[in-house]
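Only one chain is given next, in structure tokens, and it is the form predicted in complex with its partner chain.
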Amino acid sequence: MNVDPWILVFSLATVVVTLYMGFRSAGKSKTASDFFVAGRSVSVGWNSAAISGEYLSAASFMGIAGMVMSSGYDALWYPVCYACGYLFLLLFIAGPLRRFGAYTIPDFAEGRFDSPLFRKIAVIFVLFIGFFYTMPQMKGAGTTLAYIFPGLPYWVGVVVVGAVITFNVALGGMKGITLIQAMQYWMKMFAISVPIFVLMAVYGSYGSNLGANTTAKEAAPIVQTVERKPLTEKAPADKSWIAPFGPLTTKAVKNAAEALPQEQRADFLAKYQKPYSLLYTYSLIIALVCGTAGLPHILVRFYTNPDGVAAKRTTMWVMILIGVFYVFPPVFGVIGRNLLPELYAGAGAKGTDKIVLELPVLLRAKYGTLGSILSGITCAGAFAAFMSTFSGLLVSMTGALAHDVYGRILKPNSTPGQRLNMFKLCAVIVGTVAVLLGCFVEPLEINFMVGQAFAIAAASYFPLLFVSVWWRDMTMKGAATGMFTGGLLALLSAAMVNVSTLALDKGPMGKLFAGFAPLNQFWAAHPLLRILCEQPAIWAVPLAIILMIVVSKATKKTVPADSRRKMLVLHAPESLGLKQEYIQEQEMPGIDA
């Protein structure tokens, strides 16, 4: 094994202080409060940097960068939209939802329809979008982690990574895992932007890099004086990289028109491509932008806050600090398709998804340790990408089997010890799965795999969220109608995608899913079928809310008697003093005492 001492380094000090920090707060965190919400006591300055270090996740770090090099303009789409997602949580949901009072989700669900089937059905799909969303963590983490010790089999970083945070969430709870994510995005954002600017020094500006790619137009001759490797035979030509509607959006009508004779194909693509790429391109932004609204994992922390006005100011703070995050891992897309194109010819993760680790150690050929050091950063960057956003979904997917599951459902009498001893369980348990689910999507890459569960995400909770905060006469009937169609069929049409392209896969994936083969000829005779499958949210989001209002109307007798309390206490001014918390803290329970 050839491990670089600077990279093990860095990546061994993440970890160190992470299960520091984890112990120096688990002594602080005693009531149940504590270990669900944070004792509602979290700063703006601390949680909006908390939100946004359990939102950068391993797809975000790493994926992203991969994106940009390998689809160009198309992908930017995803830091734009996960950046700006918040602002419709922001506008819509974040005040409302603090002032309720809650602990989780299914909480409010609960509470908002006087109805404990709703918590059932709500804590349903926190578990399906947070199991969704830790198995692209999971292959970040044993993929980094097989690149620090190459012939490291991939599952040894799952387990590992798995292990040291299970551990942390279960003896620290949201208070402990606060101050953790808080530092990881300040981590994050060191380790994303200190290489840029050491790379741009280096190898030119991103303008220059991005100038480097002729056009038909234009050739830009001032600006194309950076050092340019000769594109591979996998990578996009030029002109569709860097232009809007290109490899990402057009792959479903090129698939098609390869399936024409040769004379027709000309007039298929010109008739299909740019107006099914323009429709892929607005359900892709729908689903990121509802789909930000509706994550269990994000919305959750928004309990930690003292109030509806700090939620409203956190939120913007996280905006701003997601914002100037997000604009770095393009950089390393564009600089790494001029320097790295040998990555185009790579699949999954040994391609493109490295590129953020990969492109530091360039600098090590020409000034040594600098490289080297750089490449740790990057490492250590990765490994806080993954740990906290793994963290985060740990807690709420903990928090929805201890607090919703047992605390409610199975055992509503059970004193706050014994339920704070079920958290460290669940805690166990829920890590336990999500490793071993991680341990099986190798093949499967990290930004699509988050993209699907914004889908689900965007077609199930945010309708949910969206309509009942500001729509009074909404029934638990709809809202449950809406939102398990809407949700359900979201799943469904992207997990159609999936196993289709799982079917194609060389390796041991491509024989389990054999039989789903023949759809590929389907999609290839329906290219709008297959865009409406793949980024299901432009017709998922609005017949979710549709039949929210549908079935609502015809079940009116069953509105809740009280909505109109319900509804002053999400939207009254807290000064008047009618807030009132749904789940009050209660006694202090006697674990540690």
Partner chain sequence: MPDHNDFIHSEEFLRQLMRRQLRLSVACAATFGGGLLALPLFNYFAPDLMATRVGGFTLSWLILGILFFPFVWVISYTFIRRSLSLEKQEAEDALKHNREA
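Could you drop in the structure for the form predicted alone? We only have the form predicted in complex with its partner chain so far.
So it's only the chain below, everything else dropped.
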């Protein structure tokens, strides 16, 4: 096993620093409030860096670069819509959500409608979204460790990283990971920016490398100076790569066409490719923008701010921080297409998803150790990416189980000490399940899975929060019907496409999911249904909102009696003194073990 010592050193340093800060923070986490909402004392600066660190996942650090390389301009919808989602949060959700005062989103769901039943439904979707979103993080972990240790099985990386993060979360809860995630944001920014500046200084600017993908007629003179290797057979052609509807949004239609007889394919593509690709693009935009405003592990962080004003300021700074970060991954993808086209031939952990890790290594041939150091820095950034997001997801899901299921449903009279012990136990259980799920998804693309997780969040939590924050006549039955129907249908649709894709894998996953192979014949006969199932936000989000409105109108007699007062609490300025804390446990002194 040939391991680059510099890559190993930087990667180990990231893990050691993370563990050290976890131990250090564990000593400061004493109360239930510390574990669930970091004592509601996190400043705007720390919280904006921590939210950015948590949000910039393996999909942001590795997946976007890999998707730009494999799919071209199409993939730019991801970073643009990721950032736009925070505008929705800033304008409509962050401030009111914090003013309500709670520990978790299920707390808000029960408090807004006075319904313990609705808390149970909300907990289910925290777990659905959380587990769906942990899978791409685990894919990033397995890919990175397989790169650092050539020959190491993918699943070993998943298990090792999952164990480290689970241990850290169990130690310090929300308060423990806030400092870690804030530090990891700046680590990721350093790791993504420094190598790209060096690469552009050596191999040409972004514009020069992008220009190399134009046709000879369109090429500018400067393109002639850019080094470019011949594209492999599996690489998309230049014309397709820079087209508005490139390989990403046309993939579903092409997959369907390939299952048709040869003589029917050309007519099928001519008739359906453009409208279906446009439909896929719109659905993806809705999923990413609305999904950002509906991710439980991001939303719960606004409860760590002292008040609603701080929550809004935090959101504004998060938009700036992640906006600056997203400038860099597409540059990796563009340069990677010119310098490492052989990655197009790989799949899974050996494909374009590892372009961020591979590109700095090219500098080793020209500058020796510098290439290894830069590659080590990017590996450290990759570790920080999937570790920070997985930490946030683990805290969110663990909080839902320990606080909502155990503390509010199963044993409401439990002491804070018992809930803390349950938090640690649930962290281990959730971490173990997430690792097991992560072992199955090596054949799937990181950003592909992230887009589907966002679609589920967009069809479940986003309608709940947006409508219940701004419409006082919403009833519990209306909210539950819309959220449950939209979210569940989006989940089932995405899962059907994923298992049918896994059935086509030539490795062990193909054998495991072979029973779902006939689904691919169904997709071939119904390409429109495949697109609507692969990216379901375009129909699931409106369906959820319409159901909420229609059922609420039909059950208007059950509108909570104090609905007007709650709406006033959600929207009135804090200076009026109306703000309340729905959960008061943070005021309890110490741990009652």
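The term rigid core refers to the most C-alpha atoms you can superpose between the two forms while keeping them within 1.5 Å. Numbering follows the first chain given and starts at 1. Since we're looking at a predicted model, the values are computed, not measured.
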Discussion item. Tell me whether Met200 is among the residues that move between these two forms (Cα shift of 2 angstroms or more, core superposed).
Written reply: no
Discussion item. Does Gln273 shift between these two forms by 2 angstroms or more at the C-alpha, the core having been superposed?
Written reply: yes
